[in-house]
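Shown here is one chain on its own, the form predicted alone, set out as structure tokens.
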Amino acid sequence: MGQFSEEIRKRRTFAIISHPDAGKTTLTEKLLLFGGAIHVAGAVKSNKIKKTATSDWMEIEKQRGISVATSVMGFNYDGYKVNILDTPGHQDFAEDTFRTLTAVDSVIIVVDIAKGVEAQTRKLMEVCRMRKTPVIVFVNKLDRDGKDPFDLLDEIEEELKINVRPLSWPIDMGQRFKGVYNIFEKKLDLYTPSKQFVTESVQFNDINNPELEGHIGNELAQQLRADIELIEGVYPEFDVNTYLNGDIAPVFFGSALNNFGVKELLDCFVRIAPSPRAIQAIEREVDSEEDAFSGFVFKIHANMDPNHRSCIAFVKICSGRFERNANYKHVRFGKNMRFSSPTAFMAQKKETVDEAFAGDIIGLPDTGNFKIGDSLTGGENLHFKGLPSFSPEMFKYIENADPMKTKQLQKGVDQLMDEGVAQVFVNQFNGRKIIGTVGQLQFEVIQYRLLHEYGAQCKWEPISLYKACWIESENLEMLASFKKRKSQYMALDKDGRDVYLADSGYVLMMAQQDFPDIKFHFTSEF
């Protein structure tokens, strides 16, 4: 057992994922409220006050009401140190979310009772399944009418391909919503609309006790008993280990906006969720409780603070303890670096930290030393894998709209691309820059941020391309003839690797047939 084991076992690092509008940011905020990290919920909207959610701090997010960047927030609760990563639900930012999932130990999925499981959530669940990440489901918006809870559970099992086990159960919904029965703690939590907390919570070990009628009336009491009997009959006993192995997902019901069912979720979560786990590096498995420090960069964010033009590299600590001003090895450069002002986050407020432990996420000021996927260690050469850039599906030429601001545009594009918002390819035929993204919205975000953060104006010009693929081959002759034949469609990515820009699916298929020795890759990690 390492000397920091006790600290590390208190850590609970997780991401909240969902479809846009399922209420993810609201849930994040309510969790922060319980952690005492914020004192007023951003959802307070009246004519006089309008606070925006704590975790959405970029201008464009405030205007659009969606989370674009992943933000990191930490708080203490009940003796545990909880780190939340709020991810963008909007599918145009899926890539950011995929990367975030490499930095967490477990996940909470938010599902809207009315809409059920949506396409985006399915994709993210595949990543969790691949990595065996434990998942808890929170069914939100019970203060509105929605699907029958049993139907919804079937849908979750079918769509997300995971077994579920309800640990709380709703008593009616919508206008008639009475509360939930907390199966995990055997409690009855009654709901009163418009209140900001669980109004009354009654310990209720035996659901057949006739006192139940006194709380929720005859009809609902009978219904609840029938439901619970069905649950106990259909679903296996809840076992923490099956959850930790990623084989079963506990389900909670509530309404994040009305702050109902959130505390129950949090109480159960800190008890059963995994503390930081061992992480597989290319060289060996790294146990979180080892004494030596190690970590990797999973995200880079430009301009956390508009007054200082600096980037911040988000580092997930994989093992041991990180100390301020200590020397750590930057594995790709093979040299030591020290960090005098590492920060921890509370949404926008960041504070300098003296130490952090495995499971924590810290921000290191970055002047261009880091790329996504870089490792930092106490001296050992470790490489952490699994941080892909996906092949973009939308492309535009980026042009400078203001010749006086060429330098600003150049710098802005470089920094935003390092952040992994999108990818830049330089066409080798005409030297023009092409930006590739996974979604349309990213073009707007890039244009907006270039203007507001770098003072550079860009304009987009259409280009019709189908996919970008990284190519490599041991057959150098074939590679050379491919590049010659496709010279108009060859580009370099920001690391100088060859990328083939196929203009249609058919052309790509023919190229794969005509040049059998060339490997075409659709993620940058190969």
Ligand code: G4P
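No experiment lies behind these values; they were computed from the predicted model shown. The term rigid core refers to the maximal set of C-alpha atoms that superpose within 1.5 Å between the two forms. Residue numbers count along the first chain shown, from 1. First, how it differs from the form predicted together with guanosine-5',3'-tetraphosphate (G4P).
- Annotation: Cα of E453 displaced by at least 2 Å between these two forms, core superposition.
- Superposed on the core, the two forms barely differ at M130: its CA moves less than 2 Å between these two forms.
- In a rigid-core overlay of the protein, K161 has its C-alpha displaced by under 2 Å between these two forms.
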Given for the second form:
Amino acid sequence: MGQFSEEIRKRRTFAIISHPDAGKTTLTEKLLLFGGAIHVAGAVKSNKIKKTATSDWMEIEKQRGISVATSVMGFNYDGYKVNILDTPGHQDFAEDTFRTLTAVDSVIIVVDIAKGVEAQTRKLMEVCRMRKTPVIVFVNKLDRDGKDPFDLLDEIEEELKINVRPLSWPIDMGQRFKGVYNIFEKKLDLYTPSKQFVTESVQFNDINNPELEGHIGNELAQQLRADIELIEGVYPEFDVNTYLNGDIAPVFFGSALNNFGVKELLDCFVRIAPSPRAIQAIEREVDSEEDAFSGFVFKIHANMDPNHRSCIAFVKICSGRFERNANYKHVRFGKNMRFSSPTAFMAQKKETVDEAFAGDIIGLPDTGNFKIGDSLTGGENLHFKGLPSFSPEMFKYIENADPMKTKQLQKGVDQLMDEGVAQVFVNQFNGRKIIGTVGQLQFEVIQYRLLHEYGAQCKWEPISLYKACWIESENLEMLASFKKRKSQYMALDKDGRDVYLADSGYVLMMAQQDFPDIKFHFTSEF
Ligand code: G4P
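Switch from the form predicted alone to the form predicted together with guanosine-5',3'-tetraphosphate (G4P) and give that structure.
Up next: the whole complex, starting with the chain shown before.
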């Protein structure tokens, strides 16, 4: 037990992920209502750019403003300190979401009962799988008709490549939705349309108790018993360790809009979800309950006010306690820094705090000292792994459109890349800079921000690339020969590592065949 173990074990830091429109914002809001963090519905602004507004700059600025305010929402519930990290809804900002996932200890995935598993969720789940992040699934919109729950569970297992275990079970759906049987707590939660919450919750330790008929009628009672029998037969007994290891995802059913099943989800979540886990640094494993403070920057919000180069660096505390005005080591600079106005995020307010503990997120006002991945410690040299860059999907050459502003452009590009807006690769053949993103919108955001925040103008030129892969090999001879053969397609990433720019899937496949000793990686961390 460390000095701060008691505080740290209360922390539940997680993100909600979903395909847009599955109900992430609604669920977040209902969780905040239960946590007493907000008092009226509708208080959480939807943190998403509507599809129609993709080229509306005001909308982008607004989005950036809102997402600072709602980036982290903390509240106390039942003796626990819950921190929800928001993730951008728009898929062009998926890279931001990937990074947020590096700062959470668990995840809740929202799936729409009618739509099932959608593309974006699949991709985000890959990141969770890679990091073995424990996942709970919330199947939403049971007040509407949707897929057969058993079929949906099969789909989740297949599409998300994770085993599931229902911990609640719906009793019919849509207009005829009666509620759920809570397998975890062995009780029946009844739903009455238009009442918008659990209307009655009855303990039912034995589902064969004939009183069940009195609550949901003969037919549904029989159906429920059959379903539960099938569940107990098909799915293994729920073992919390399989969840904590990221092997099995418990599943809950409900309707976020109707506030149904949300409290039950939260009650189970705080009990089973992990408190901050040990984190692997390059030097050693850092246990969250160690007394010494350590943390890393996982997100930077820069230049909220273009007139004052103000940034907020978001730090996930990995171990110990952070104190205001204490000296901490900025490991990359090797120098000590003090922070006089760190902020924490409670409810929807950002306020200065005197201390924070492992699991918490703090915002540090900054004037350009931080990059994503930087670590802060009580003095030890620690570098945290697990902040990979993913191979971008869209590429463009970036060119200077105003020769008088070369320096500004350089600085702007460097800072935006440090902030993680996109990735830059320098082609070693022609020296040109290539910007790689996961969505078209990011190119527009970069151009807009370069102009408004740095006074620099850029223009984009097309380049036809399929993927950027980080390469490595122990066979140095083969590596050298590969680099020579592909010299036109070799680039360096911002850390000076070798990146191969494949112009088609076929060429990449041939390269993998011809150079068997070379490893091609699609994330920067391997
Ligand atoms: P997102 O953040 O994942 O993108 O989803 P969001 O919560 O914004 O929800 C998307 C839409 O689905 C919203 O409707 C929301 O009201 C609705 N919704 C969420 N949960 C449920 C549910 O349990 N049942 C039903 N029937 N609908 C649900 P909208 O019309 O797009 O927006 P709004 O005008 O209602 O805000």
